[in-house]
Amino acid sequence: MSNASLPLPILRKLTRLPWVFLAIISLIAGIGILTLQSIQINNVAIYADQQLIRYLIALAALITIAMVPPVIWMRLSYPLFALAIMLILLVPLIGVSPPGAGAKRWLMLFGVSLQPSEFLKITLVLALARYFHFAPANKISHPLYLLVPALMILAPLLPIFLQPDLGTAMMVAMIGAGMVFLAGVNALYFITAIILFVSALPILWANLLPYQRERIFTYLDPERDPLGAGYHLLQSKIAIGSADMWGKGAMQGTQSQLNFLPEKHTDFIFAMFTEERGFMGAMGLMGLYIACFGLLSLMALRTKNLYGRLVISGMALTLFLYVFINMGMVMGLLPVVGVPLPLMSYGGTSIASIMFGLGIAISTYVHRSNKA
């Protein structure tokens, strides 16, 4: 083989990348960076500058990950999931809390702050995809074959719940249940699980912490504590409701620029964006996310091996839950929980985990002719 022929496999892989999908997620990230540009600290858009660097690094990593054959990622699925659980277990021991945050949910490793629960969501998708790839198709609904995935889902739930992080715990449970459903497990299990969940609601309510109950009360009636628990939601709804059709313009939003809107660069960035860009801007952003879900679904249908289909479908589900929960909470349709808007919210762990998962999903698509 001549040296001139060596790069050809890589070139062929590059041509098989879903460039339209990559363009859309880059457009979403660009919109997020432009929104963060409106937050000036000493006349410097520090959030936007850092987010741009993070995204460019993450995009390069995504493309690199996509070049690696998915069989490698399949072999690493269990070890990566085990590593994520180990990091979750370290949080109560050596975890840190950012200023203003009461719960320990972050680790400081080698000078970098990361939130292990974000990586756990991605590695859970990988681990369940690998398990169902090798499970006999005619036996996946047998209780014995469901024991392992049930343990995979339940194992991280308790330590996450005790952090406490009820929102992430519920999202992990939904991702796990969604993966089991996508694998083709009998629907009777899900009906039974829903009945058991509803029956257990009184027990769950009795074990909620006071602030968690307050969040639910605030969701039902944010006016009951407008300067306390209901403040975030009320200011978010004011920002969205005052935007009109085309918004107030960049750096013109009163709620965000006058610092009435808390967490405007992280969990509530959608409210800030809508205040500046209006109803049409919000609809356009939602359209871009819907395009992402649709393209991931098409990629899953075109992938021949089960592991690849489940990874792509699992990432589509994860992305959907992020968007649905975040937008729902800032509009007052869901209780306020700490869920970022993917590719928009400021934060290194969020971007890194999402792009890592998408990179593996795209790897299975690039190598989609492989049946093993």
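Residue numbers count along the first chain shown, from 1. For clarity, a rigid core is taken as the largest C-alpha set superposing within 1.5 Å between two forms. Please read these numbers as outputs of a predicted model, since none were measured by experiment. What changes on going to the form predicted in complex with the partner chain:
With the core held fixed, the Cα of Phe197 is displaced between these two forms by 2 Å or more.
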The other form holds:
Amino acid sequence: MSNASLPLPILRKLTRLPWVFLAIISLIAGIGILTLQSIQINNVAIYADQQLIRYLIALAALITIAMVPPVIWMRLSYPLFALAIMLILLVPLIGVSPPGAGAKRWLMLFGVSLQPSEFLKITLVLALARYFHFAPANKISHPLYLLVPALMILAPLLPIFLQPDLGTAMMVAMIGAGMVFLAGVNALYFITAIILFVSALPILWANLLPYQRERIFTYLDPERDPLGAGYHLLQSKIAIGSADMWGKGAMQGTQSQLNFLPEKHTDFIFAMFTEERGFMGAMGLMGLYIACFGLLSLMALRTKNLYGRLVISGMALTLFLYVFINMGMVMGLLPVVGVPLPLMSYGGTSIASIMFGLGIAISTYVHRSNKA
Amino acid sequence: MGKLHKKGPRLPVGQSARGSSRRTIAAPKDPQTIQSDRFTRRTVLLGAGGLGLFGLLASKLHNLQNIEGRKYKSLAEDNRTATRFLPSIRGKIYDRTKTLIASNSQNLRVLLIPDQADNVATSLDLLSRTIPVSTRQKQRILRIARRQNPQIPILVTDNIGWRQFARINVLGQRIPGILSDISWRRQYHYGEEFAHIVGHLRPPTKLQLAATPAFRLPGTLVGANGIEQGFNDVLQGESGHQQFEVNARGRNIKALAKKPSIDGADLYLTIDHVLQQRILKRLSPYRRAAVVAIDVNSGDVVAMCSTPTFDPNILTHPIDEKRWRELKNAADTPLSDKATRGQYPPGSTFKMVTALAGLEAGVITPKTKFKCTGVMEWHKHKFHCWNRSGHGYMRLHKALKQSCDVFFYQTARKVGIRRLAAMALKLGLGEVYDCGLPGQKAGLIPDPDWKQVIKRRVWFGGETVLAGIGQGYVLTTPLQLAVMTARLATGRKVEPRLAHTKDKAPRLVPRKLDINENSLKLIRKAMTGVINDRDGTGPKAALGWPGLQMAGKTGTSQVRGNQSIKAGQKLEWKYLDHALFVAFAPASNPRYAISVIIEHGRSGGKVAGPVARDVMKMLLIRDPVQRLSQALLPDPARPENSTPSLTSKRDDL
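Now that we've seen the form predicted alone, could you pull up the form predicted in complex with the partner chain?
First the chain shown before, then all remaining chains and molecules of the complex.
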């Protein structure tokens, strides 16, 4: 508290970096790269090589971002969020469909394809954290003060809904709600919301389109349509279920090697990993993720200013939702929605936005004794 | 903290200040502290909730791998491997002259598996650069692709040329969903000549599928009827299979296990297609008729015709439904083989059986005389001779030549039904031959036991009398009559043979029958007399070749029971008597035995006789043993050893 106004020397900052946490996310990313090694085209593991380079660049970027005082990130929070919403709005106009998917989810900008929805989740965390940081603590439960965060959450929801990308929309809503909850808004709001949602379910069901219902049926029983909508899930369950305690070994997974498993380098990488490494491998990976969330929570608790706390815990929440939804979907616990497994799935936008968000979170942690 | 200090002055100083300050922190907390505490609490709450959800994930993982693991393991194996069947190629069928009768024509096809095509229409467009695909074809395929299981191949075109086939083999690899294959289609040459003998193919029945799992191979056809059915095991061969590791597109990644297929063996018929052609031509004036010709030394059936006939190519899968229905409902039952499935009362052709039974039993001798007055009365029943005015006193030789019914009534009466039936069976009647021809009818050689069991009536003596002239219950097939004649001609237990797998027929010498050779000689002599003596019933069957005689027996069997007809009454065709003739030649050294039946032909001697004569001439001229045709045929214009010219010469028969 004594040197509050003085900037920290760079070496001091480096020693305050959460090295254990960085080691754990690098371990997860390394596992992801090793798993991607199993996909080889003409004996070249193109996915793994690209992912390795991307991760190293992203890690360097993360450390650089963490060195920058959080004040700067706090000031950039709203502009970045506005940029993300703009990109989201551009998707229906100039967006492209990822191969194999019907919906437009990608943007091609300056020769780089990116998924604005990934970026949006991170910037939403930043924007909400900034809002609650400056909101008077005794008034945040007042409906008038909740209007702004509600708008922040709802504004991107509509275009995402129209893409249509139900999975991302649900995730954005949950991240937003989680942030509001962590900011300390009266719990009655949440209890009321849950009660309203549950009682609205029958009405929602009645208004669903037949294909949407079919999706839900297929989720409940993938064998209903093994070659159609349930194909992804069934093949994924076969890949996971057919692995033993220690798995079939690297490049020995029949489901992934013979291309029965779709999207195995992106959304279904957990199925490929489990097929190769078995029950123990999957449990180990889950353990690493839990350690990752645990460390983030501890970091949040040790950071004293609200912006930092909310950014760190918001990132923990985002990562958790990614991991839970992805694993749940791959194992048939949740409906199949396009959500990658953070740090494992192949994909530039995913890695970049997560490492960016984590960079800002770590920046607030590194600078925690400084009042932002 | 700064705000708290401002409130300080209102409170007392010292210890109380300390205590009250503690109280202030506890009771009306400042909003930021509340927020901070809430954050801590809610982080822990969310963390606990997150851990709980991870517990859910772990339990699901455990469930998938450890509880349902076996199911998913087998599903993974099912995914990974695909079995392609390797069909065996069915053996070919040749006739006696090594002429192809049934073969397999290659059908080069292009197929499309919708499941493996990204887009059926695109694949067809790509294909149309190599082979023409019309708009109509395209629409048809698209329509089928929408309707049926996408994994079942759809036929795009068949009967394409080798050049196109080779091109598809190379290019088709790059068009998703397109593949080429070779299918075999059974083809029958001389179809009409061999329709009843060779049979045809059809998909296996449920019963066959249950008995032979190999038949489940898609596209398997098995023999239906005829040699195709009887020798199916030989012809079919054994299908193999190849196991592949396949990827999700169904493309083969690598071969795992292979069991090669074993092609079916070729089969050689004892039938001669030229004879079949000629005999069918000779039978063409008659609505329903059958001829069987047997080599008496080997039992080889050299000709077996049933008319009307049909083209078995119609019945071969895929069946021509409309024409099949026509055939099935046709008046003269072309589908039914009259030679082996037609059961006719043998009439007077049975008299050799009665005579031999009498001689063997000792109830008659060559010298035994019976008086024929045109009718025999017995137990208040009248049994008429065909010759109403009577034959007078008859001995065996003359009775057989003139086919005197009364003589054989008397003989049958004396010998009794059991000894009569025993002789009939000994001569091969009432029997289904083990010659690989399914569906043969056994005919009927009645005896009291049969009547008791089937008809639940006692046997009457009058029925024995009728059986003595091949009427009453007695039924025989033309094949049986030919076998009977062959046995009479050789005194050996000739068994008919239709096919063998060796290129050269294995030589068979049938064992001798337990019948007195003298008795047989008497019969043969009388049969020679039937045709060649002036008082015989079959002079029209005489070959007319000096030095080469045919022996035979006429038969005119009643269709309408044994009630007599009123003179001058015009009978419907279907009530007319059947005309039969059995014969062997050369009489002195038998080589061939034949039986002829012309349904409702009225007279054995006048109608069946000339047919038998012409058939026998054809046989003798086609005989491969040249001594017969060279030494015995009287034709001065006969060319040397040259069968083709001989056949052309004989086309006028």
